[in-house]
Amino acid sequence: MAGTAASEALGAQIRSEAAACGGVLPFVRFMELALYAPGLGYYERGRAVVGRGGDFYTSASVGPVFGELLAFRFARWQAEDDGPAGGASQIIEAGAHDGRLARDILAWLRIWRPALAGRIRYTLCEPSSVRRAWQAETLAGFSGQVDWISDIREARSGRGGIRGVVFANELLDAFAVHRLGWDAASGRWFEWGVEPVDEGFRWARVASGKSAVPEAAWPRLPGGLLDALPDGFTTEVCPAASAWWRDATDALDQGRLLTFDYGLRVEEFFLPQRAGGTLRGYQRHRSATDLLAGPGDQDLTSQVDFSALVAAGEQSGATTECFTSQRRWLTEAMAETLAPDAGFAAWDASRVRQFQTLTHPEHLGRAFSVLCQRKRVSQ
């Protein structure tokens, strides 16, 4: 099922769930269904959502250079941790979509670091059977090196902790968020939900006794800032993203935890220009005007709270190596490839064009941030 028919079927499911919880469905559940409902959600329908013919670009869709630079850095990190003749190493990619980035990484390692490629176990953390099938097709040439898990916590189960790299590219911004509003009269936050109306949906407050927001996730701001917030100020919180990051850190014995994503520091969520929140919808490379229209037909995404990720990782024993822009991180990696003994492909015209798209501030260079944390055996 695709297009309008799928959206209508998903809309009926949302209406049913809203009725079961008193008429207003917490937005976090609406977003979860809109993106991931089996067979109906945006990310469950097909692979054409990414790239020129889809709804948005990712770094991996620009070309193989992004994966090649990641592979180059991963190989250097492995040598730092275990030495050039180290043992088995792991790369765990979460949210791999159709497997294109994994293919680019493994292809580069096979050509430029064959000894390491021979002992790498590449694991895709993917709960969706639909996306697993796409990934298996893309990675058919590496079938002996690739396996799958459904949950990052499985990476530790029965095999000890991870030694290597856990990374994600544009994963956490697609976790379902709680949308919150500020009631200046009562001096309290409330949760936004979704209410069926006519043939569509509208925003409605969730009754305080039925809120789905965990107690620890409600914003805790200084009194002076709360006094300055206008009535109706909207923001988002995503405890699921912080929990995922904590689980990934806990599963890591030695190595790095890395993410590329849209995001902000916690204080940046409360600037005046973000009074409407950071939630956005995208379709055909354009911002959506109605975030509740056509559930499943448009992408929904929200800025990642990097402050929360940093805290979650450090509380689980990791140290923060960097929090920077994608432009700076990739530029530093590219500079390393220019060393005489780097062992990297020549920077021909095609690679240079891809690199410019990945790093130019008007393309992807400014849009994405990079967080890298490290965990050592002694930690």
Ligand SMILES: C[S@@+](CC[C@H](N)C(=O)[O-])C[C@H]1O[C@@H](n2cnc3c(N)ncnc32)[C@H](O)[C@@H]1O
Contents of the next structure:
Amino acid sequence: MAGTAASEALGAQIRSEAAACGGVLPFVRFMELALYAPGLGYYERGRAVVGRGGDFYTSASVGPVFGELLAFRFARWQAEDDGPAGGASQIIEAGAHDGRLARDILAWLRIWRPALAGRIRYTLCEPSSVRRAWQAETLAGFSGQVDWISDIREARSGRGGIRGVVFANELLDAFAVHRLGWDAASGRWFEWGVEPVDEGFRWARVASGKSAVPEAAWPRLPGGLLDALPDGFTTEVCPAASAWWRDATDALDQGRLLTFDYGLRVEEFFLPQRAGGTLRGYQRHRSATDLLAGPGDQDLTSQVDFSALVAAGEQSGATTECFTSQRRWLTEAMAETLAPDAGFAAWDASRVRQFQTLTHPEHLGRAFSVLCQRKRVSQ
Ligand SMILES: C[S@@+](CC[C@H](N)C(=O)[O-])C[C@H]1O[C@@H](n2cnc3c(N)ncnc32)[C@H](O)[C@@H]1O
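Mind sharing the form predicted in complex with the ligand? What's above is the form predicted alone.
Full complex below, order starting with the chain above.
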């Protein structure tokens, strides 16, 4: 395992947890530690992992236009739901990382919708004290109207439900997943785990009695499809993402839930071209070859199961307003900004360039999907 000192320390922690589980640690726990172990995990180490100098781009790192278009839409929704005078309104952002998207949204509202900006509360849902500190620094100019919760379930407790928007950009594709393999001989799924070897780690099956996958999360495929599935077919399930979306829906009294992620409908996970699963590692804008190398040194991510999110939200009383590409969602929002009295900044060369990056199919436009669900007071 050639890695950094932090990765060596994290490796030692993973080895000790693997030993405590009889030698093989379920991959979901490996991924959780690799990304989020306090002080050592990938997302704990430095704020600069996102953007040109980091490991990958997000829409927020392209420039302020993404946040400006979100703020423009949020303001329209708020006016439609509450009327122009409005009541108290809330925006909850989860997975804000260094807070730049929050800053872009609040800055736009302050300039273009000052009345709304004056009464809006912006809450960041952030379990990590390290990332909260980055966010507080970025949002120093908005300190009076920003607050934090650690868990989306806290959004409800003691405050009543949320009226407004709960949203995230690339939160759920950063959740730890269970990695599953298909054993054609026995006609059963098994869970992949991680086993320490020499200086590194290798893939190993988790014994069926020790699997950490909740019963309801195992794939349920029609018999014909299972018969055709090749031995070793690999996929991922992420019950934590559906649980998060359900909790977010439950916390909302009125308004929208919105997420931007790369992801698939459930049936798309089982196409022949995805026989190796959708889990990927990224370092310095390159796809990693060994997902288990240098834990904490590389990002690990996998496609979101949007069918599971749609079902989770609808079971909690939301209706699905749209499931579409980022390209389409942003293009529609952009078209609205062109109306004569829209109240949006001029589309100068820099804004146009950012918009093209966000929507071009070979950049971020096709890779990302948008799910928007809505809850009304009567629901
Ligand atoms: C891929 S980054 C996206 C960053 C940011 N939204 C952007 O657009 O640049 C995913 C972020 O989600 C955070 N995250 C992961 N699990 C979380 C959770 N349960 N609640 C809040 N944030 C979480 C990670 O720490 C990381 O900062």
